[in-house]
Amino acid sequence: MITFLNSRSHKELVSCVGWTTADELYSCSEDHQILKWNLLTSETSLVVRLPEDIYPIDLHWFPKTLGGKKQNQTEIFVLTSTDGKFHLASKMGRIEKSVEAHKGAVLAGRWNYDGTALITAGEDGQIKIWSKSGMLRSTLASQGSPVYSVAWGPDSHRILYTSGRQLVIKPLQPSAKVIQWKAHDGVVLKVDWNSVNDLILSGGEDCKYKVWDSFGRLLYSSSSNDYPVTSLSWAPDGEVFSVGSFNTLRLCDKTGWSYALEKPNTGSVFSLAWSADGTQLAGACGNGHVVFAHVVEQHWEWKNFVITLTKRRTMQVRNVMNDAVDVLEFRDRVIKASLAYGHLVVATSLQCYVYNSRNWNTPLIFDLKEGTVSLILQAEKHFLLVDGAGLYTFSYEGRLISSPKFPGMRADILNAQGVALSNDTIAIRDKSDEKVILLFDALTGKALGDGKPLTHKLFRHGEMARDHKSPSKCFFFKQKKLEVVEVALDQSGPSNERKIALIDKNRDLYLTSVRHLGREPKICKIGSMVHSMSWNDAANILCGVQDNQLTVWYYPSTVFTDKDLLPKTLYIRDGSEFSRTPHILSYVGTKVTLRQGDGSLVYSSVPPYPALLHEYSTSARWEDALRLCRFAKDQSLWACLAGMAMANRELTTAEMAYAAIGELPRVQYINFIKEQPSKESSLAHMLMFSGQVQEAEATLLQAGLIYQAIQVNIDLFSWERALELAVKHKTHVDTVLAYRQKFLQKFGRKETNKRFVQYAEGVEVDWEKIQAKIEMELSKERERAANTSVRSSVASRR
């Protein structure tokens, strides 16, 4: 929705625009005219006119907040010009100090985002850094030809700049790598890089515009357009970016894809300029006109709702079960919402709209503290709320639940990637450092479990040593931390099975327990190529987009309990009715909702069984668990069957869903389980079923089991921590010794280690007794079981 103020406007064209409040525009023009734009009473004054031998190019106000905190200076904006100076200048319009900056035209000025420093790029091919009095810091770079545009990077340590039609990303320190790359077949006129998504938009005489991440890896190009492209920006979410040419307007998606189309007749739009609530668009007009737009026509949907901005302050809600409308009026601008578990989540610029779907007539209604709302994720039973300042847990029913902080917390920059909620954990990446993923109870708002983060750490198979003072403990040499890119946690299930999912930048997919009491956590990798994920919302069951198909993970759980089952519990459609690598919005019941990459959406539907099936593990109802598989004769079901009884020690159900996916030697080893004489014994062995071997020879030890915790470690050839066992407890070193002898004799080897060969010469090797010993210990283990059974019969008689 495009609208002029017609009050008044420039004589020459206008050459930059820049927003002061949500509500007021400054807008500088060749006829030396700086104006003041009022859209709440649509007035247009004028602020001061500059001397007449400053033409005015480019117009930054100074950051209003730093860290989402106010800042309390006062106003001031950059302004520079073609006589190769700049100038900063007051609210009122007085210019406080001029600089002499450049040879030719200061063609770019560009504050970092907290204010502590500005850049300036000229047509002398120069980019200066200069501090917040306008005292020069350092030459960045210089070049043969002018640098038309500049824009900071996210954290303000790396710089974008045009070189003809080359891109530059330099780091500020010295010695840091320069990225550059050829983005364009003309001049790159114009470049912006987002702090929240990390996204880089560039513009050029090719009349393309192209979307690149910031390792200059190209996302998305247009096709060739009429005009070149003369201006472009970033809304401040970075959901979505608005271009500027020759009587166009265009906005798109942060993938690129084009939303609207507008063709005014403005000239040339040179400038573009989002207000910081990301709701209002000013363009700077070559006829002397200064263009405003407004986004409208946003939907939601969830279920049978489907959900419509129609203006800013009104929303339309549509049941298409019955095709009943409501219409929801706001006394403010709608600027963020969501819809999702029965509830509509609307923030305006001032108040917070809790609906409830049974009820679209008397919402909930708070108001909002400051800045502006940003982010609105929705969990079952509470909701968060991002803006400038930080992140706060409410309730439906309005009630603030907690409000998680964390050290260098930029709450203004993080994005629905990089957060995720549930009903008992908050997951957010650190901007800091991307490979740390920071958990809060969603409660109390406090760090989770000893308060250490979780570090996606990516360990090297086969690099591993043994450390020379203890052999038996392994450790790895080679460790590879990777950033992750996005998060998102399980919804359903107990908060101490709470998993969350994360994809790095390789693309891998993973996943691992949110609560690890103390250990190191086990991240399983469970997916590669994966472009984007969504958790369903009742049940906990994992979709992805993977290369070109899309791929349900039914019970990805199953890797922690066996992970030779993963890939028979997977559900895949192929990718030939998607376009362009789809991104998936929604997973709600059995229908996935994904965005395409020209824009249009498409639906996929997954079959219902493995939701009843989680509902029936929840509730251990394992006999109507093999009824659903029977009936349903998939085989993916019954690998899910098989893990989720494995999870839950219920072997009788676990063996019959294995043989009924033909693993035999699985049913066989869970009636070896089945036979064992103690609890304990049963125990450590489901534990080396799921590959947990410390923690099966922990349990044993603990329970006394010497003998048991030895014979573990024989079977799976781990000698020297059987003999290590052995000697400590003084018992059974001929029996490991025997197995030895018998391991290198079928192999046709002599004894090489040391340490045994030591042993050998002290200890008698003799069958009999070793199989005497042995039948001992099982009989002893045996009776101890008995006896303990009856006290416990006793105690509960009593």
Contents of the next structure:
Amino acid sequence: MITFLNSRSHKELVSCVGWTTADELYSCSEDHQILKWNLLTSETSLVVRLPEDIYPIDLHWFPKTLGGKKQNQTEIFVLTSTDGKFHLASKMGRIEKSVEAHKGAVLAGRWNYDGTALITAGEDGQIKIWSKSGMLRSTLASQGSPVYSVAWGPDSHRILYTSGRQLVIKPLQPSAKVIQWKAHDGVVLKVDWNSVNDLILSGGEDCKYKVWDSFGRLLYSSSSNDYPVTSLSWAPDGEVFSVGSFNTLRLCDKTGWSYALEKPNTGSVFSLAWSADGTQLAGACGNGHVVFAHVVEQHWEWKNFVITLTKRRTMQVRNVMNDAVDVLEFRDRVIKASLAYGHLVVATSLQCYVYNSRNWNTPLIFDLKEGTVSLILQAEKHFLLVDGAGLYTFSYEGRLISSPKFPGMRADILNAQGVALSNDTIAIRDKSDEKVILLFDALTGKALGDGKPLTHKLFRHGEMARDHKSPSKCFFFKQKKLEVVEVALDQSGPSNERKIALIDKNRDLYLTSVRHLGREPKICKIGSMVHSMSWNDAANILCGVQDNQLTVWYYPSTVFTDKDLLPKTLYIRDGSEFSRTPHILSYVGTKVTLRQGDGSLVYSSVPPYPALLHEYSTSARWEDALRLCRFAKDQSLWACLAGMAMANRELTTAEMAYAAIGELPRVQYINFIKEQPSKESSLAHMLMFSGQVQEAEATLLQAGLIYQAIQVNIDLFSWERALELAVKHKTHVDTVLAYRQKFLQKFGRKETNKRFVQYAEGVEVDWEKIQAKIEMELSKERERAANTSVRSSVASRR
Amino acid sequence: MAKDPLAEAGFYFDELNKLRVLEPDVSQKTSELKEECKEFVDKIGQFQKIVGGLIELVDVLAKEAETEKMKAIGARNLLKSVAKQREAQQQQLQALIAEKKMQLERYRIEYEALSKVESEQNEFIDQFILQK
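The form predicted on its own done, now the form predicted in complex with its partner chain:
Okay, now the whole complex, with that chain kicking things off.
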């Protein structure tokens, strides 16, 4: 939607625009005037008439907020002009300072995100950095052709600028590597770099606009339009961007496809600016007008409800089941909205409205401190609001539950990929160190556990299997920490089994538990080449886009109990029905909603059985679960059941499930566990089953079953550990030595281990004695188990 | 007839017996000439008037022709620019159509995906009923 405020306009072409608040805009024109446009009152007033020799080119307001703190400095802006100067001007329009900066015109001037530095680019091909007060710090680059546009990187450590047909990313440190690449077939006229999604936008005289990632890889290239792209701008939240050229205004998704095209009669659009809340767009037009645009017709879908933002302050709710239509009116402009878990949360510039899907007439309304909500996340019991100042969780009754804080927090650049919410946990990827995930209790806002954040460490292939045997040793392996790209928390189940799924820079998918006791949590890889993922809203089922196919992990937690089972629990949908890297929007019930690279929505349905199975497993209805599996006759379902039963130590069910998928060795092992004389032994072997050798050994030692612990180590051929235990507890040293000898004999090798040689000297190996000793140990254990069971049965009778 | 001494002296009488110094036929001729001259002047005056009117008329016509010419030139230019405008409009509309077409294509894909889901679900329901 486009509106003109025609009350007054410039006489010459408008060169630049900039927002001060969500409803106030400054514009500069070649008629030497600075005008102020108030959108609430639709008034336009003259701020100042500039001297006749100043022809403004670019305008940029000093950044308002810094890491949640308000800058209490008087508001100023930088104005660059054709005479080679830039001017620092106050809100009243008074020019505080003019600085001679370049030969020829100064084509761009930009503050960095924390307002500590200003960068200018000139016709003379130089790029200069200035302090806040306008003192020259350094000349960062100089080239033979004019620099038309410049942008700061999200971390304010790098800049992006144009160089003819090329784009250049240059870090501020002189030694760091410069990235330069050919971007367009014509001169590049405008660039922008978003701080939230780290994507780069460029437009040039070849009439195309392109989206790049921060490594200079092309993500999208538009087809050639009719006119050169004269302006482009990211919306602050990085979800959409706008492109302006002659008589053209276009709104595009961050993946490049275009939502809407307008052909207003404006002449060329020389500059575009989004208001801080991302709802309004202003364009500086060649015919002296300033054009304002609003984003409308957004859709939200959840189960049988479709909600459309019909006007700036009006939403229409349609119940598809009975075609009932409700109209929701708001006092202020709608900034963000989210619909999930039966609730609609709408943030306007002053208030937050919470609707229950059962009743659209009486919303719950509470006031917001700051008007620029940038993100709303929902969980079943509460929702999370993110604005420039911080994060807040609210219950659906409108009560503030918590507001997690952490050092170096920059809430304004959090996006949906970097934050995850569940009923009890909030996970946030640390922006300053993207390998780290911060975890908070959603109910108290305090850091989880010992307060140590989760660090994503990558073990080289094969080391994952070893690290649990010797967690102390794993630090000696070459550890590589990798940046995390996306995080997601599972939504159901008890809070102490909360799992977090994360995708790292290599596009590998990992799973780990959030709450853990003592030791470092195990991070298990469950997939590779995963581009996006989503947990189911009701069951702990994970779906992801792998390469080009849709993969559903029916029971991802199985990696913690039986890793080999994981590939059997997958449901894979051929990717032929999707084109071009689809992105998962939601996974509600049995419906997965994806958006393709060209912007079209596609849906995929997942069988309903696994969700049912999850329900049976959590309520321990194993009989029903078995019946369901028999009914569905699906191997992956049986595999899920096997994993679930094993995780819940439900051996009988597990045995049947493993038998159904033909995993005979496992069935045998389960039988072996069942035959264990004592509870501790069977527990230890169950731990062994899921590969947790350390825990298994600890369990046995705790129960005083020294021999069993040694035997476990012997069975695993970890001779040194077995010997160590034997020596430490002064028992069964001969047993260890005997088995070692047997092992060496079998392979025809000689003892080389010094410790074994040393102990072998003093100990005589007598197999008969050893057998007798083992027999004794076993009978002792049996006896003890019988005693305890008698005692417990007596206790229960009492 | 005897010579008139008066005539010799250059005096003559006219019909009204008034004394004259000019010969009567000369006088007559003079007056005739005067008449003729007057007639001529009148005619010339008339001619001038007519010519003046004609010139005025031609001027008016010229002016009219001039404005018509300008009009024609303007119209011709307008025509040319209209063609261009149309072209621009067409281009704009083409761009909008292309946009809508893309949207349509997206909807088509969405529809196809949904119909596929529907058929899958129907199949599932059928299977479910059959197995029961």
